[in-house]
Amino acid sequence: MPAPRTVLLTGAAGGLGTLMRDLLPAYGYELRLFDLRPVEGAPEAIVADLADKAAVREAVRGVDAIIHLAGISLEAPFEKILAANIAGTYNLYEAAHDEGVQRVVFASSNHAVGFTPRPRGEEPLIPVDTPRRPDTFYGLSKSFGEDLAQLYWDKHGLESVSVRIGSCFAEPTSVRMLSVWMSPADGARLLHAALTAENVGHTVVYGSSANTRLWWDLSTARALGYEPQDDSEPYAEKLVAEQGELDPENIAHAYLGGHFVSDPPIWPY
């Protein structure tokens, strides 16, 4: 399609939120910045809560495409994640068909399948299509996230990715870290791929960098035009001097998901 003009980026004053903004206007977009909290250095960022439909719609009405990163980005109560992460991107994907917007990039998460058994050895790397297993009630909203948007393809010609993050940090900061992470830059290639690619329907990708200890295919996203430039094997050899290496019989080394598939979860992950 061709590249859209405004783009509308929700969680704008998120950490993702906070590199894209700095990042996406080199590829030429216009940003409409919306979140719940004020955008700093940015006083004309529309804020309000994704429960606020009539604010909702006016944040989408004129944009060519939406960027989704808000909502909750941790494991939280049931209640909380149905309201920001569940009814929020319902009234999202609601006003977008409304006013006629044609693409949303949806930020899922590798905790949609977080309770895939991580590749050993020469096992394969996790393709797209693997069973959704999530870990959490949060990977929970991001499968239903990715439902949601494949109904309102299906539907009503609303075309979507949703993109499975796995951590975008400048720099990978535990040794799982180095098989799911995306640089900044990589990410907003990534969004950019997302955003132009012709007929993409509803595509589900995972987003990383081209990591050697690299977990999941990413055959989708290079499908896209995704071409990633960053590795992060040059972090390793201090990470695992620190930490050691990934310990099977650890579960939260086991599992794509790492600590959240434990109960509770365990924070820092």
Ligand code: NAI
Second form
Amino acid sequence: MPAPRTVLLTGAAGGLGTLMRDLLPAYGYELRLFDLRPVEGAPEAIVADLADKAAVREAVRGVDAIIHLAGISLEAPFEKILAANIAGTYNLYEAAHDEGVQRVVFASSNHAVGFTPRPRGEEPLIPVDTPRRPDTFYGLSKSFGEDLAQLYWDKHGLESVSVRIGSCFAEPTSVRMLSVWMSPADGARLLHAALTAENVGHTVVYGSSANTRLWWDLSTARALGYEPQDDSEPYAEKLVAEQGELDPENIAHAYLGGHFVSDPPIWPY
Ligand code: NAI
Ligand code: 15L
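Let me have the form predicted in complex with this ligand next, following on from the form predicted alone.
In what comes next, the whole complex appears, and the chain from above leads the way.
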């Protein structure tokens, strides 16, 4: 497969999209931007809803690959998740298939497996083939997205990497995030690896830095060529002093998904 150059970045106005707009061009990508909202500083961005099939088809035409970040990124009423994350991701994959796009990198989430008990002590890291246990309708939509990616690979040969992102923000802001944090720089490294690795078929990876307190197995990400450079541990002393260590009696500290498992989810997570 020739290395992708022109990449459609959906969700370009969002938090992760904004970080990746800054970081990915250094890898040589030419980004085409897409979002429901205008993208600050980028008047050329396509402003459209994933529900608009014609606009989505037009947006994917001629790109080598897609990084699909657009959608609702937290828990929401099912009807909203259905439209943006489930039908919207279907529209994107249909358009990618119709237009002959080589590969999609899908922003899945740890919340597809959020009800998995977190490892404690010396317990093994959570593998990517752990049974899916969504913690929200949001997590359920990511589980759907991973299955959709598998279907388009099996049926149409459209490759995908589903990245179960932990928490990709400038800094970790909770003790849980010490385990699941992905620095923005490592996020760009992982997306680059997902875009360029050969023969990925449909590969599922966890997306985080090489955290000392890591909960999941990064081996499928490393097999793509991803070499994380960061670790959340330098933030640990301050966060633990402020918040204390995770409490084994607290349900929201018991699972990968943190507070998303609560009903309703409690912020911050
Ligand atoms: P965000 O909420 O900041 O950005 C999402 C973007 O998608 C927004 O700009 C929004 O306008 C756009 N969008 C929503 N519905 C749309 C629609 N129907 N059509 C077109 N655009 C639409 O979220 P963030 O944090 O940037 O996350 C990006 C992606 O990564 C999301 O899919 C999220 O689920 C996933 N993710 C992010 C994590 C993180 O730590 N930031 C962790 C795990 C997954
Ligand atoms: C996600 O999937 C969310 O999109 C993000 O905002 C964070 O909440 C992250 O998970 C997390 O688990 O911290």
